[in-house]
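Only one chain comes next, encoded as structure tokens, the form predicted alone.
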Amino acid sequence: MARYIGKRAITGVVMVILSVCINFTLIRLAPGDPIRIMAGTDNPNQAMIDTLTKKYGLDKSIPEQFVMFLAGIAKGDLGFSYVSHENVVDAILLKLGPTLMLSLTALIIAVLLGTTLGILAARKVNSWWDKFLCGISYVFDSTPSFWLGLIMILVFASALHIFPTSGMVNLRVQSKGLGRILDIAYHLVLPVTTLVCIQTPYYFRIARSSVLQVMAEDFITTFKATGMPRKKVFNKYVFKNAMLPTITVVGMSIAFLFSGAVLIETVFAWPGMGRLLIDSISRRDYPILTGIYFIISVAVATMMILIDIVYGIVDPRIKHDQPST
């Protein structure tokens, strides 16, 4: 297992470093200069562009500004914002708390309920109970995130007025402890419920699917044939065989958490990485954007490496270090 980790690590930097170099040169060469939009439109002061351009290094080649940016990592650097000036790391730290306490969450309820309807739908398969799931979970696959967050705000903060429409805490009561805590969690309610609507159908059929299609396996057959109780099938053999794609999906899913729920966070003004990614989009700051990849990559990275090692402990036929025959 430690052979195989060591592999699996040194593929997960070569593939972090090839992303990295692939989102700096394709950022770049996007249209749109960060340093004319700092000078403003107007009455831009070539002066000062010459200055701004040389004083970020843009003035350099996109290799040389890559190979700065790498040695910047080496030293824990990611650069400063070239719209808040403030220091990439602690500005994505800012927003990571709030993506992170959105995201997961969602992920969590989402991944629990729809792999239990999911299973349950697929140990009742054809029922009324499985075709109402199902067309259930494709109305809710189909709705766009950014409309079911917007009706949510209409029906249940403008027009019931039960919870608010926007934002993380409410700004005028400026509560503490318990009191902030409670705030909050009254605050994600709505955007938390659009995430698990969206989410919770695609683990719903990952796990309806998986489980059928073990059901359906002949050593399954061969067991339910030799009189073993149905429960003890299930329990021991079909649920824990019909486990790993969701255990992929979940893993790949934290790994993109990240990135922020972008559409989510903007329609209930979160502040979270979502907004801060389009922000920097709009704004060409590089260093920030880099910065948001370099950290996907890495997050990405690992969780392969994570669901490989969970591989292992849940089926043991998984072996990952055979000796060569």
Given for the second form:
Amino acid sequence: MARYIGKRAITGVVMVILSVCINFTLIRLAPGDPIRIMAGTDNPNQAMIDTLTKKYGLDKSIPEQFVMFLAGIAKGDLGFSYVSHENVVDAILLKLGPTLMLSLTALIIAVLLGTTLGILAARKVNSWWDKFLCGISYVFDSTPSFWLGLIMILVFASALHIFPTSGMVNLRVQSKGLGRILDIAYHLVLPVTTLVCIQTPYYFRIARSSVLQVMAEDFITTFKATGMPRKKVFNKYVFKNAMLPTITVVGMSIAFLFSGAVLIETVFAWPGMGRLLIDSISRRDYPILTGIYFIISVAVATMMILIDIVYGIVDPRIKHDQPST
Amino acid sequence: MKKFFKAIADFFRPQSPSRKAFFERVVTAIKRNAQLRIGLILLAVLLFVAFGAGLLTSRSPYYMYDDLKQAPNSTYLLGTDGLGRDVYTMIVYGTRVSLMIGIVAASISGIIGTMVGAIAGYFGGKVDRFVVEFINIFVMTPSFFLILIIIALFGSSITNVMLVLGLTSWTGNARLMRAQAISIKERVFIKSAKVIGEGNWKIMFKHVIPNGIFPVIANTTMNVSGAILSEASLSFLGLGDPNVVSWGQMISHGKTYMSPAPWISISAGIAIVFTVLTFFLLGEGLKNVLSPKLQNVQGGE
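Condition change, the form predicted alone to the form predicted in complex with its partner chain:
To see the whole picture, the full complex is given below, headed by that same chain.
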């Protein structure tokens, strides 16, 4: 097991470097020059442009810049933002909290709700209840998240005045302690509900189809034929086998949580990673962009390894020490 | 000319038993599978709107009338937007844009996926290992994030959007095709073809791809809805092609007028849901019809 994890970790590092490399090059090959934005568009001064280009190392070739970037990562330094001159690590950490708060809450609710409903639907397959849930899941799956968010705002904020339209805290009331927590929770309701509506169908369908698939297996039929109680067959054999696909998907979703829900954060003006990303793209803020990308890649690689470990624990058929795997 | 019509008529005349059986099977599949049936009806509606746009409205989606933010009434069926354009006409012409983006992007991903998957699965060995590793890396990159960066930095023309959406979604198709190719190449008829002396490429195009394409077709249909949603999201973030009228842009534009004129965003959103749902149902239906293993469990009604 340890050797397997070590091998996977090395593959993970290689993958992170490769994907950051692609991203790094892509961003720098794109048209648009950050120096022109920094130097000002009204009356750019050639001396200032030269100084800025040198200061940020943009006069060097892309491979040289990439080596500098990697050397920085080794020291835990992702550079400074071109626009706000903040440390990239600080800028990202500042936004990471709100993003995780929003996306993780939504993910947990969506996974629990979707999986429960999926199992219920699969146990009563082709009943009206199953058909109703499937129908709803198709509709929500086809709904653009940002549009649903706008409709939520229109109905619950503009028309009914139950929830706030946007933001994370009420800026007019500076509350502390419990008041602040309640204020944030109050602002969380609409964005989380929207995300849950959009994500639940996905987990619903995965749970439903994998339960159905396992139920169709021969060994389940054998158990039923031997007269084992249906409940026991389900709890002990079907459930455990059917949860494997959900584990993979949840793992990957957690990894991508770090990039934030760009669209929902834009609609609800939530101060998270997604907004930071959009702003950095429009300002050509290279260090922030590469920084976010690096963090996402690390998260994905870590989650891939974690999923493998969890798989090994949940499913004893998978043995990592065999050379074939 | 006469010959041409005769050829078409011949094709549809169920003369040979195999073709008759094929049509019968298609009809039974449509009858038995509710998703496929509803999907086909919705698709017919969509195609009618897309091709018959000129019949459904006499206005131009770009013309700005003097009445701004008019609520829906008898002159403007779905009202007007903040610039005075007729929302109903924009929705009708937006169908063309959405369908084109969705179908072209999904076709690009389908063709690349089929080729890469078939080559990897059929030839195996080093090529296969390289492709599998490449797909693994690709899966690890958050695709929407990548699309966002490419579109934002390289320009948002409709061609760019279709290309990027196609080029970032082919891995699923490649996986399906690879699995198919691996199982098909062991069959007797492929081995017979080899013994006869047919070349590898010929076998791949003539036997492997035609026999293994069905899961890719189902998946490509699903990809159409994914591409339409992605385009709408890009337009919403202000990264759509400003020279065409698309539903995503209508929502984005309507966001500014959400409380005085909610009909702009609402109608465009419903149009998106309708279209995406169509291809989603079609894809699900095809998948269920084409995979016989699941048919016993959840087949139709």
